[in-house]
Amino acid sequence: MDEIYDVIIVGAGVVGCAIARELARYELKTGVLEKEPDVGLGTSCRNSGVIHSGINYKPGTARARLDVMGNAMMDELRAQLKVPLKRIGKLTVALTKDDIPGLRKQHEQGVANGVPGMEMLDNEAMRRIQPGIEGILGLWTPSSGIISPYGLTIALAENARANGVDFRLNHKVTGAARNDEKNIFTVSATDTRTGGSMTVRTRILINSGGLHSDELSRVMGIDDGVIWACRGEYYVLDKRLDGTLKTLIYPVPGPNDPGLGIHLTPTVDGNILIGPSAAYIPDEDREDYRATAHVMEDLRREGLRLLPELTTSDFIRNFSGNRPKQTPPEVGGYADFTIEETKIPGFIRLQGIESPGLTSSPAIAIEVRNIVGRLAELKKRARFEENRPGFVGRFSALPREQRMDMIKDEPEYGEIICRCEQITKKEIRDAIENPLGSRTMMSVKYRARAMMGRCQGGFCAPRIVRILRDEYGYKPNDCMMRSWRSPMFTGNVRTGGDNES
């Protein structure tokens, strides 16, 4: 059998990766098991990318405490990991007098939770922040912001990997049991690419399985928590509208709404999102990320209402994300996060980590580290590299003189692969050669931002495939979009020669 780990984390979403990075500060042998071929391919990359302030959650709950704490940690984390973040603030707007009690409740919660800098604003004051905004009263929270959700997840994982954490992608946990005499867990996993099996042993087992966290808990004999998947759908708008929104604008949510309402959200990359919707879906569809025609029509109609200058060509793509809720459809609303050592010694579970899970992730990592510290000695490593090395950013955003100097040193910076986003061959190659070793098209997309422009990969995707084929030895059947269940090619138009797979 393999060497015994001190800690195994199941699930490499933003929370699992934040925990991995935090534990990498200590002399622990830590591993991560993830069923997908890359980190953050579930809920963690399929959301609005909003850094929440803490006004939405009941005082005294873990959600409220960890949201405010995580928000305060983001600026330092962003600087260390070179992840773009913008503190653009948020207006929660009462459109009618009926919305005002709910808005005042959010203000009261924000005060109790310690949210900094809040103000209640009339329409004139709101228009100084966002010209043309409607509404009779607004709650301004300047600590709210936007971040790249997949960028943060990838950065946390790659930094954890650089500090010694062992990531085993493509490994789906199929069983786990504890030997009480030896105080050891044996965890079984299946390689989702090859079908092979493996086992690992660990002293501490952390369940950060997101949408599937209740399944692992049931495997361990704990069945007091059920996850319901709630789908949120989005439209992505073209960058032509960049700058239209100066801040986040949210409606006042109802007391039992499963989400925070459909709204417009600017992104750090210049696009605007319309959404999300909120609809519970059947249990068997937890990973069904399809977009539905009637919801897309609702989003389109809402977008035109909020931004009348929209044209059909501004809607460049859609996507959806599924939230792991602990409240059933007939209840709605939110339950508190579950973060605890269970009745099984050494088994830590995290369930129901939906919004504000992204904002809370570094704070959740500290919460889990403290639990681990009660189970094992935490001795700090002599050397922990908290800063992400190398150039991580957009080449096209650099000053012209700096770009010219970089091209002299590395000519591949001078070759454009993605015209819409101005992504160079060197950026594509860096994405392909990522520290985690994942080479799906989605892995390249999330690291380099290729295939995210108006043409959605029509120009650059064939060129990326060609680089994989000619410079990395990929066969056509090796090229996958998101996972090993999503091949780019199913066969050859013609046979013979080097194109034979």
Second form
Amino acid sequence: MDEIYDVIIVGAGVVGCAIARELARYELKTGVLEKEPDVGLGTSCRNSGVIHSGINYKPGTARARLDVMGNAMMDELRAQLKVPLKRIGKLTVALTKDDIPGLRKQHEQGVANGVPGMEMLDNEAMRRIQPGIEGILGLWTPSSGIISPYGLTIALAENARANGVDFRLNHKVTGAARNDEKNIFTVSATDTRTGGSMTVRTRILINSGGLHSDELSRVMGIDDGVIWACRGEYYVLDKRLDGTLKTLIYPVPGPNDPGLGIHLTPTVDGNILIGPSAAYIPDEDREDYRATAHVMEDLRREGLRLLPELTTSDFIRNFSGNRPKQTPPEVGGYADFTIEETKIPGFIRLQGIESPGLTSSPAIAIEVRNIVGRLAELKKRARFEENRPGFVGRFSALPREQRMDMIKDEPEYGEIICRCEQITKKEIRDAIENPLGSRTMMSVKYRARAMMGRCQGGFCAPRIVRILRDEYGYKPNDCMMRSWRSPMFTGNVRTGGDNES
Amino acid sequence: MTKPAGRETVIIGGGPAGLAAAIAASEAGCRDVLLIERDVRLGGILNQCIHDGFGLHRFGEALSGPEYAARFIERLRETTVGVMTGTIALNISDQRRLLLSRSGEMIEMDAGAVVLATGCRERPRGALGIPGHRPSGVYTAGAAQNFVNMENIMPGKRVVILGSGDIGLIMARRMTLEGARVEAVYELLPYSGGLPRNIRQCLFDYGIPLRLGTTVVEIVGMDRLEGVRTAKVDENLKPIPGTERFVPCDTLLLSVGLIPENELAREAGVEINPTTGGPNVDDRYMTSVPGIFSCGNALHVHDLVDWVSDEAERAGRAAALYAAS
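Next up, the form predicted together with the partner chain. The previous block was the form predicted alone.
Next comes the full complex, and the chain you just saw is listed first.
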């Protein structure tokens, strides 16, 4: 990296990747540094996957403005990036009279924020949307929807890559300094695989570091705005219950709640999520994504209350994500997004991009592009390929005739590797050969959806490992689950035989 | 699309149940039996069961899994049964129209009778709800068995096993023989569900402790597994505070139950029994959907493969009769 970059983005979450793709439209040399072996492995893959309408945010804030703007951009992104998106709408439900003032406030905020299509519904009207739903009054927001959060992040990154953005995965930023004479930043990073260090020079530095964004700002001498990690735990339910929820259903949030309350969220892939909880965690490790016994019990109880037909085998997985909050535990609630050029010329920071960061991400990218436009000349590239190849969704969801035709050209579409999710060998291969060069089990999982079904990889993980070994020359010790610190295996059982790999 | 081809009796699954059902259907007089297997070879889970003890009842000798399968595969070759390996059944309609997928093609097919011999799958970690992190090094015992015995890949060196089902016991011995240190097998219940001979031959002969009434209450390790926290449980199977113990390990194998694999049955509208997890069947092993039969571990989880073969033979014969009627 001897050349000088125009822009370096630190952090490849959904926001960093959206910025990368937006800047790829211009004649700028743009690079992204990410400490993990793939994009989107922090908060971006650990959330409800909800596209929010904008009723929850105080009018006049960046959150309100960017959420509504980002929401409106999602249909175009769906078409261009082939990311499944379902506009299933949302009911915010008042169960008792006490909830009604809170619900009215959400409606008023929605009006002020320009949320389209809102309606107040009585129980009968709500039941036409979601049969059997309880509650006396509901706020219907048809622009709410669901999307695959990691799917969007990966799609943004891969499209940015296809348009010339450099991604340096496995590079953890350790420092940065500005040469005020040359107006250039020197960013140092450690290669998390080898421990080696490298530096990269850039004219503009964008801090999109999520849970760690305050640390990079502090390195640059900007120490206001501390990030607090607030964990949200989830249960994932079996697809057997797909179709049970016709829409998103939320309780009316309390004024100081740090989240939107435990609820059920359908996913674009047909699962249901129970969660998220909200609990601040100690600062020692903001990426401690553990599941805790008492929250898991709460989630199970709440899930059973909302869906009495649940059986133990319907609970297929837990996960948790940590919100990068700017409000300390004793305050709770939300602070507005921080998106600004700092007092250090050319240093742009994004801090506290918690919910609705996913929905807002494409709008945040526009906001940041405008800041970049004040610092550098923005000249459109002659060629920007805004479309990703392929189709929206999974092969198995395509019409039968189309699948039959595609199998003739690509025989591997006929070979099922993941039985639970009907994922084909071609989809596994496309995931393995992704343009970012990320090749962990998670990078296959998040792209192809293999290992995400009810057997959780019991059947297909050995088959994917076999493909990596037989067709890509992987040895057992090369196989990583998530990071370079999470090897899948300790080696061969026996060495010296024909089957040694 | 071309008009679907028709077959008289189609058996889904080429493991022990499917092999026995196919042979029995053929020997009952059905000239047109098709056996469908998703893997490249027949035998199913028997292929990774390289320990012995199979066939004691049926053949009066202790065979390994592949040897037991071979007995049936050899007999199958003497019949007119057609075999399609590398082929998966994606869907069955309630009218017994099958949608099959394999490299290069999708095939629609009508069947006079269908036998579902799809086996079972292991209960994953998620169904247990063990608190803690999600590091690498946590495997179901059967997946670990596949890695070790089929792929020559070692999952880890220092092992804890949760659940004393037979696969867990077998893997305790297997990992020990391959140089790993197995700390203990933990079982939530006050007794083991594994076969007594496996407890003796796989644990006690190797000095591996069996800790009854004890479970794993936390998985520790942000990246690779670093250890598990165990605790004794009370009579309601709830962890007893104060009994927690940290056990360092890099591998946790789960042997905590098997679930009959019935996704195809569900899609065909077959009634599933909530207790067994398999279809409700009549005395001919026919499910609630006429002409669709079920046997083996897809019907209910069996202790011994010998009983799977016996049951599947009865189901295969009944399917052949149905197809002929």
